[in-house]
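The chain below stands alone, shown as structure tokens; this is the form predicted on its own.
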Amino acid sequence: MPVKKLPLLVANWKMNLSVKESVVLSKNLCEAYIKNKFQERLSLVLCPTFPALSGVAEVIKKKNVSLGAQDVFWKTQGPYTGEVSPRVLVEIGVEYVIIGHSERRQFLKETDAMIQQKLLASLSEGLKPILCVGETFAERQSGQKDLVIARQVSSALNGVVLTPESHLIIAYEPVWVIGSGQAVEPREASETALVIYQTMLDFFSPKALKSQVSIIYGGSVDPTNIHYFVGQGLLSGVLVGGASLEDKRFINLMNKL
């Protein structure tokens, strides 16, 4: 019988913690992860800033906790000042990489074309991309939500071929709820996951989607609502921001799974 995939819990620390703070937090979380045997109930991914990746990698080594990066460039090497190669990320132990987060789309003007290139480059180097998609409040109000989601997914997956070793995560993050403290209704999150799944059927077989692709939710996830977004319909995990920055709160959140 196939092994059931554990719920995926991704902590995105964004630009909130120093290197020292990231290392301390990762140590505290790893201790709780092992002590409470959370590894039997969930798969944990920690995504610190680039400068903290090596330090956190050392802490989580042999702890059954995975390392994620918050971004990546679409070339493995070259004259690209300030960018980070997917090959270098793999070299320092990164397994997952967040691509297309709404904050990068908004503040750094990342386009669908740039996100697609990052996705292709990451998969080619064996990374597991966490592709973020989501609508703005204006797009939602105008009834464009599903069209926006389908466009973002289709644009990112253009030209993508999943090898037997490939793994892909799609994170539905409605832009208007991120950092607001107010998550969407669980039913809407599940319905949007179905839109994402149906869009992906244009690119991958149902068999590949079942074994190699996961859909998760992100946006004001906290200990009081996490259980609504895991194991509901097609949703199989969460991407957590603010609630992952304090060890006791995040451990409480893990306890809810």
Contents of the next structure:
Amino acid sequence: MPVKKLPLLVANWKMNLSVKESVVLSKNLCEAYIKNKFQERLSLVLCPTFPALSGVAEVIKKKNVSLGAQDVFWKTQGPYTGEVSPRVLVEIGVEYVIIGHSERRQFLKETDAMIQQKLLASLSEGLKPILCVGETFAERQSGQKDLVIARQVSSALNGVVLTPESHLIIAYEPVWVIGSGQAVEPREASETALVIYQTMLDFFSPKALKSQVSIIYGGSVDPTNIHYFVGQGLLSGVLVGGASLEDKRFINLMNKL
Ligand code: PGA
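Alt. form predicted in complex with 2-phosphoglycolic acid (PGA), vs. the form predicted on its own above:
Zooming out: every chain and molecule, the one shown earlier first.
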């Protein structure tokens, strides 16, 4: 019997928490996760800041919770001062990696070409990339949204080949709603998921898309709106920033799934 894919809930803590705070938060979340049997309803991925990865890995061991990094470099080894190898992430227990988040595109000037290289390197090391795509407010206002999304997806997937073990997640994150407290209309998120799906058909078979690729939504998801974005159309999960930083609020959010 095929195993039903559970909704994916990714907590992106960005640079908001210290190592100690990340460890405490993951302990509290794991306790609630087990107590409420959340593992029967959702797959949880915690993405702390790099220096907290090992500490959080210790906490979540054998608890059915996965570890994600917020970025990665596109080479596995060599003279790249300050960068982090996908191989080293795997070594410390990381399973997922966020790639191309709009904050990195904006503040670190990450280009589509860099993002594509990161995606290729991550997949080849067995990581599950969470590729973020999304339009700015100006792009949306000028009617460019679908074009921008299709371009970001196509350029990132250029040259990507999925092996039977690969998993890929595409997160639709409209840049202008991130951290704003106001998510997009669920219908708009579903329609954009369709644009992403159709773009991916140029790269992967429908069968591979069904079993190995997920599309999720991110941008001001909170306990009051999460149900609009999970299991609606092609959307099968969420990427949560602000609402994942405080245990009670995030447990409340998990309870809504
Ligand atoms: P937000 O962030 O939930 O605070 O809007 C989402 C993200 O940037 O991944």
